[in-house]
Amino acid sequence: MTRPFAPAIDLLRRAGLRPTRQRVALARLLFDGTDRHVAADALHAAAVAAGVRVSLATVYNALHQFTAAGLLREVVVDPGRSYFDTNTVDHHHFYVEDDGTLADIPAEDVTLGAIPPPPAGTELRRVDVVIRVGRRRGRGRARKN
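Please supply the coordinates for the chain just given, on its own, in the form predicted on its own.
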């Protein structure tokens, strides 16, 4: 019989992270097979609701450790406002400013023009496109061209 936390422990070990109690608990909440975008405060609230004793600072630390290990991607939408994405394949995002939600855009759906060479001594690692959108106002009105 497999213990319910064994997959989280295995995931963390494969990523080179020590499976502490807090990391295992957060990994179980994050990596359930569903891709999602989560803010640190929302993950903290979910952990507390699940009975996990963890501070918000520990949640932030774990999210950054998971990101550095390649388990998550950080999506910065505003200074001081980030989401952590469980989908680590190359893709982009729509950011709905009205409600602070993100939606994935497949990488092949975005065409980029010329990208300037990176500064001396650096290398290009990834390009993240965040397209900001808002909910339409005045439902039901026809759109004019």
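Having seen the form predicted on its own, could you give me the form predicted in complex with a further copy of the same chain?
Coming up is the bare chain, nothing alongside it.
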């Protein structure tokens, strides 16, 4: 019944974030050992479902703070929706366009050769490989315009 709070609290402390009730609750939902891809909305729903009183605005704040602290990584695959990944190790993604689902791909499963040099005055931040897939399509019928 009582999952330990200590690990989440430590995690936050180590990240330099105050372990407030809502941050601890969110951290416990997020960092349970499995790799998750969450949208603010879904996390908020999960928190509420778990009986945690937290506002959506606080969830957004927490997600950004966690990201800034290196506990999460933001994944951009869909304009108009942000996903946060609990896997902060270098890796890539499958994105199932039809249902907005993400799946990790270990970095070593994608061979990425030499990368062209960044434009002048800029430095490399990250390389994101997104493999977009979709439910297999019938042999699509013609459409007019």
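Positions refer to the first chain, counted from 1. We call the rigid core the largest set of C-alpha positions that still match within 1.5 Å between the two forms. Treat the numbers as computed from the prediction; the structure is a model and nothing was measured.
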Rigid core fit then Asp99 CA moved by 2 Å or more between the two forms:
no
Inter-form CA displacement between the two forms at Glu108 - rigid core frame, Å:
2.5
